[in-house]
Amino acid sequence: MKRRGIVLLAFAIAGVNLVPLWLVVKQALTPERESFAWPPTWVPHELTLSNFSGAAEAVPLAQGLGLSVGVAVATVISTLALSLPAAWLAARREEVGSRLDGVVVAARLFPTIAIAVPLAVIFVGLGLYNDSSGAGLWLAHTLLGVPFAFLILRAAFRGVPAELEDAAQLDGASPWMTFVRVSLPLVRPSLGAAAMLVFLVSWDEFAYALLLQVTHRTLPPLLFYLSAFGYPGLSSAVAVLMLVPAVVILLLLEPALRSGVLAGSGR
C-alpha cells in the first residue's frame, strides 16, 4: 500500500510538471487561434511551423540564439577555470574551504536584480553594457555559475584520496602535473555535471539578460517580450527552442543525480 502511494505521488508530480510542457509544445505547433480556443484543446487539431517563422520575423531570433549559446559556452569555460583550483584548494585545506564556503553563500544571498543595477553602471563605464558579443552578460553569468560549480567540484575533490596525490609527488610529479594527471581524471563525472549545470544556469537566466543587454538580446528576454505582448504561439515557439538543450542536459545529468554526483559533501 505504501509503495502504491509513492508511485501515485510520483505520477502526480510528473503530471504537474509535464502538463505545462505539453501545452507549450502544443501551442508552438498549432495555429494561434487554437491557443485562444475555449474550452482549451489538449490535442492539436492542425499542425504548423508558422509560429517558428513568425517568431523569427517578430524578433531577432537567430541573433538571440547565437548569443545565448555563445554566452553559455563562454560562461562554462570561465566558471570551470575559476572553480577548479578553488574547489581543489578548499578540499585540501579545511581552513581555506570554510572561508570559501562563506564567500559562496554570501554571493548567493543577494537577489540577482539587486546586483544587476550596479553591474550595469560599472559595465557602462567599461564599455561592456549592451555589448554585441555579450561580454558583460558573460561576466555576470560567471558570477552566477561559480557557486554551483564550486560546490559540486569541492565535494568531488574531497572524494579523491590525498594519498594518491602524495604518492604522485613522491614519484617526482609537480603539483600541477599531479592535479592534471591524478586528481582531475578522477573527478571527470562531476566536472561534466558541473559544466552542464552551469550551461543551464546561463541558458535560462533572465534578470541579467534583460537589464544588461538592451538591444542585443538572448532568448529569455525575447520570450518575455513575445509573451508580454500577447503572442502565445510565437512565445511558445521560442520556449520550445529553449527547451531542447535544457531537456538534453537534464537527460545527461540524470545518471549523475542518481549516483549522487551532485549531492555535495557533508564533510
Contents of the next structure:
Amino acid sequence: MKRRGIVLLAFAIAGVNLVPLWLVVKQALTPERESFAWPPTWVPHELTLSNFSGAAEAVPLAQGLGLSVGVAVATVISTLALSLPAAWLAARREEVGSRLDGVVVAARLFPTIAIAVPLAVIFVGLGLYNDSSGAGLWLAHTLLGVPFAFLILRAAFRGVPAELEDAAQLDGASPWMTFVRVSLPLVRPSLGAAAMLVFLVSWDEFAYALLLQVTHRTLPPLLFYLSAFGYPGLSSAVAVLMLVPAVVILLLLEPALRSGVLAGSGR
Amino acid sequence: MANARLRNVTKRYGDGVALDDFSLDIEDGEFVVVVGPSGCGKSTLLRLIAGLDPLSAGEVHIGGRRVDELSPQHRDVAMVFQSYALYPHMTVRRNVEFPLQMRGMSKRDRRVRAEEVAELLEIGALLDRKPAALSGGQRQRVALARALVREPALFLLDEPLSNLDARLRTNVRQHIRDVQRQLGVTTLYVTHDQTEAMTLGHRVVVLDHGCTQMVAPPLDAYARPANAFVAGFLGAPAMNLLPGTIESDALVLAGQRVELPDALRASIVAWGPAVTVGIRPEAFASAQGGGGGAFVVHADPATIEALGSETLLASDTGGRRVLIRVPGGVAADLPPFSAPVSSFHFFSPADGRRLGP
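Alright, leaving the form predicted alone aside, put up the form predicted in complex with the partner chain.
Everything in the complex follows now, all chains and molecules, and the chain you saw is the first one.
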C-alpha cells in the first residue's frame, strides 16, 4: 500500500515536470495556430519544422548557438583549471579550506544581475563588452562556475586518502605526477559531474548574457526576445534547442547523482 | 642497499615534542624494529625519514648521502603503510610497476621485474585484479611487493600487520622476515606489538614519549632491560615491578623478607635503600620446600588461565598483584610459587634506570 503511494507520488512529480516539457516540444513542432487553439490540444495534428527556420530568420540563431556552445565549453575548461588546484589544496589543508569556503560562499550570495551592470562598465573599458567571441561572457561565467566546481571537487579530494599521495611520492612520483596519476583519476566521476554542471550553468545563464552582449547573443536572450515579442512557436523552437544538452547531461549525470558523488558538495 | 645514519633527529609540534634527539645507525642489510606504545613517536620517525614531514632538527643520511633536505621522491626510500595505501584505480600489476614506471624503466623490463617480485611474494595469480578484489593478507603482500620492486636503499614498514587477523599475522610475520633476509634490504620496522619486536629484527629500539629507551638485540633487551619502562614493555605478560626496601642483609618486598645470597649481597645493598624490583612472570616456579633467597607468593585459584602449554596465574601479595607464568598445567591444590633473587632485575625508583649489570 505504502509502496503504491510512493509510486503515485513519483508519477505526479514526473508529470508536473514533464507536462511543460511536452508542451514546449509540441509547440516547437506544430504551426503557431495550434499553440493558440482552444481548447488546447495535447497531440500535435500537423508536424512542421517551420518554427526552426522562422526563428533562424527572426534572430541570428546559428550565431547564438555557436556562441552558447563556445562560451559554455570554454567556461568548463577555465573553471576546472581554476577549481582543481584550489579544491585539492582546500581538501589537504583545512586552514586554507575554511578560508576559501568563505570566499566561495560570499561570491554566491550576490545577485548576478546586480553585478552584471558594473561588470559591463568594466568590460567596456577592457574592450570585452559585446565581444564577438564572447570573451567577456566567458570570464563572467567562469566566476559563476567556480563555486560549483570547487565544492564538488573538494568533497571528492577529501575522499582520497592523503596516504595514497604520500605513497606515490615515495614511489618516486613528482608532486605533479602524483596529482595526475593518483589523485586526479580517483576524482574522475566528480570531475565529470562538475564539468557537466558548469556547462549547464553557462548554457542556461541569462543576466550576464543579456547585459554583457548586445549584438552577439547567446541562446537565452534570443529565446527571451522571441517570447517577449509574442512568438510562442519560434521561442519554443529555441527552447527545444536549449533542452537538448540539458537532457543529455541529465542522462549522463544520473548514475553520479544516484551514487552520491555530489553528496556534500553544497547547494 | 645501504646503511642509514640518523643524527639527533627531532620533531616538534607546537609546544610538544614528538621525537626528541633520536640517533641510530642502521647497518647495511640490518633489520631494526622500533617498538613503543601508541603516541611514542615511532610513526613520526618513519615519516621524517621518508620525507613526508620536515625535521625540526637533526640529519638523516642514507647510503652515505644526506637526504633530509630532499623531497620524498629522491630519497630512495620505500614504505609500507599501515593502511597499505594501494592505488585503488590500478590493477595489482600496475600498482607494483608504478615505482618502476616513475623511474622511467621500459615497459618490458617493468613487466619482468614486477613478475619476479610477484613470484617472491606469491601474488602472481592476482596481478590483473584491482585491490578491492583482494583479501587483507593479499593487499598486504601487494603493498610489500610495490615497496620492494625497485630495491630501495631503505625499506620502512609502519605497523604492516596490525590490520590482519591473528593467524595470518604469524604467517606474514615469518614471510616478511624471510624476504628481508633473502633480499638483504636495510629495514626499519615500526610496531607496537612486542612479539614482532622480539622475533623480527636484528636489533630492537624501544621508544617512549619520543625518547629512545634502549637499543639492543631483542633477547638482550629482554634479558637485561636498560630501565623499568623497557622491562615492563617487552615480554608478555609484563614483568612485575614491585617497590622494595633493602635492609642490612635482606630485601623487603611486598611485606616479605627475602634473604640476599652472599654472592649478591654486597652489590645489592649498595643500591639501597629504596629499589624497584622487576620479576618476570616466568621466573616463578613451584616452591620446593622452604629455603631463603627467594620471593614466595600464593596464587589465587580464581585467576588460573590454563592455556594448555602454559598456565597464567596471579597473586595478591602485600597489596600488589603479581603475575605468574608456569609451563604446562598446575596441580589442583595450588603450591606456593617462588622466584630466586638471582632472577631479579633492580631499577632505580627515581629515574627507572637499571641498577647493576
